[in-house]
Protein chains: 2
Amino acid sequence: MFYIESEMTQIRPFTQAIDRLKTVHLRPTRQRLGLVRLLFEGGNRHVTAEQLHAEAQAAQIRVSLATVYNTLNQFTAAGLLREVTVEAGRSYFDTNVSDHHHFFHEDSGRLQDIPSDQVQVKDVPPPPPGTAIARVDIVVRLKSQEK
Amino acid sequence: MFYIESEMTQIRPFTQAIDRLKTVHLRPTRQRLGLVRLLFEGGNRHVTAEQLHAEAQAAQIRVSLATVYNTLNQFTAAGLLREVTVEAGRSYFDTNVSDHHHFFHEDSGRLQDIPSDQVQVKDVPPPPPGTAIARVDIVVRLKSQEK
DNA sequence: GTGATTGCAAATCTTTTGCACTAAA
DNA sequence: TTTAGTGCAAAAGATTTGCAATCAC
């Protein structure tokens, strides 16, 4: 342990990001590392490709929008992210892949997690013959309160 | 009552379609009447704009795809239809506007109603301050059963 | 007549893809 | 080296829009 504090905080997150990618068998490229750090350092997030691309630019991480899309899809396929569908025409990606649901603020387009223990679906009907339930999604749509 | 049977069955649905449009203050144009009849004569339906346009063509109802889109949006705004979002990139419109939920067959893209009395959400969390719940959507995603 | 509605083509928006170039193993 | 990954521009798919022609009232 001979790193000084400032070096530690620089290096540790990189190591974590690299490990996260290695775990899912994706090469830790400069672009993926940058996106992993934006996505996973700092709590649960819900982002669109466009948003993440803008953030990357702001953070001096040079990456094309096409690569952001491809990366988000790869991360989703690898189980690092979960795609949330609340609006036709726009895809959100959620860094929280555990069982939970969402509030959706219709006017701002913002998503917010609802822990799974806070909502329960009572009596999910049996799936039709020949099918199995892949997932149950609950979206609580919110409008701003009119007085 | 002096119409013969064949004339009755011709005329009654038109009258109903006209009334349905008048109720929501939309002029009963040839295109809207055709679409209303396709949508509402024959049980609950879940359609995309593309599907409805194809049906209209098949039924000799001349209407452009742009008008189908505009009409579906107008009907939704008027409360005649409800938009169901299950896949980013495609909008479904549901002729059932009462409180209910959906099965979504992921491989076929088919939607199926779940009557509201068959699922219950237990303990919907309170909406964040300044907001009110507009709607709670439950989508049960189905995959075809692999043996 | 007059304002609403329609059709068409063009525009827009989001997302995907083909391919030559670059980088990781 | 060898194969995976990237950027760019072009393509694709869904939906919206501008505007002249048409239709309902």
Given for the second form:
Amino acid sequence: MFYIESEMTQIRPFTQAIDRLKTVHLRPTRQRLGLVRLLFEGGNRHVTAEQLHAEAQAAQIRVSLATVYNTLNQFTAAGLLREVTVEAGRSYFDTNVSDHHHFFHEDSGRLQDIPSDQVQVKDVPPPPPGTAIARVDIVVRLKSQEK
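Structure of the form predicted on its own, given the form predicted together with a further copy of the same chain:
This part shows the chain on its own.
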């Protein structure tokens, strides 16, 4: 029997999600599969744990907020996501793990990508003995201008 790609997607909607998890050696549980689909099927995005939890509830994915946090941390450790901390206790999870920086809109709480070639970092101090620089993250904070 032959299937065109759209029919295969309807038959096995979790195939890409399963493959993504298996690639990083994470077991494809029901909750992980649901969260992977929410995170990655809409292109690159920035999401907080609370936002993802609300999306999961709306999509009728039964998952606790604690499980969302744990899963986001597992995905980050596995390299599927990048955590961007904008202030103490406030982190976003970025589906774009390539080298880039961010604008943070303080008024709206929105995070926006800045391509890495638009930022130059000069004179980074040498790391302490026994360490190496993994990457440099720059968050440029924006506020609305009063007229």
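Between two forms, the rigid core is the largest collection of C-alphas that superpose within 1.5 Å. Keep in mind that what you see is a predicted model, and the values were worked out from it rather than measured. Numbering follows the first chain given and starts at 1.
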* **Core fit, then Thr131 C-alpha moves 2 Å or more between the two forms** => yes
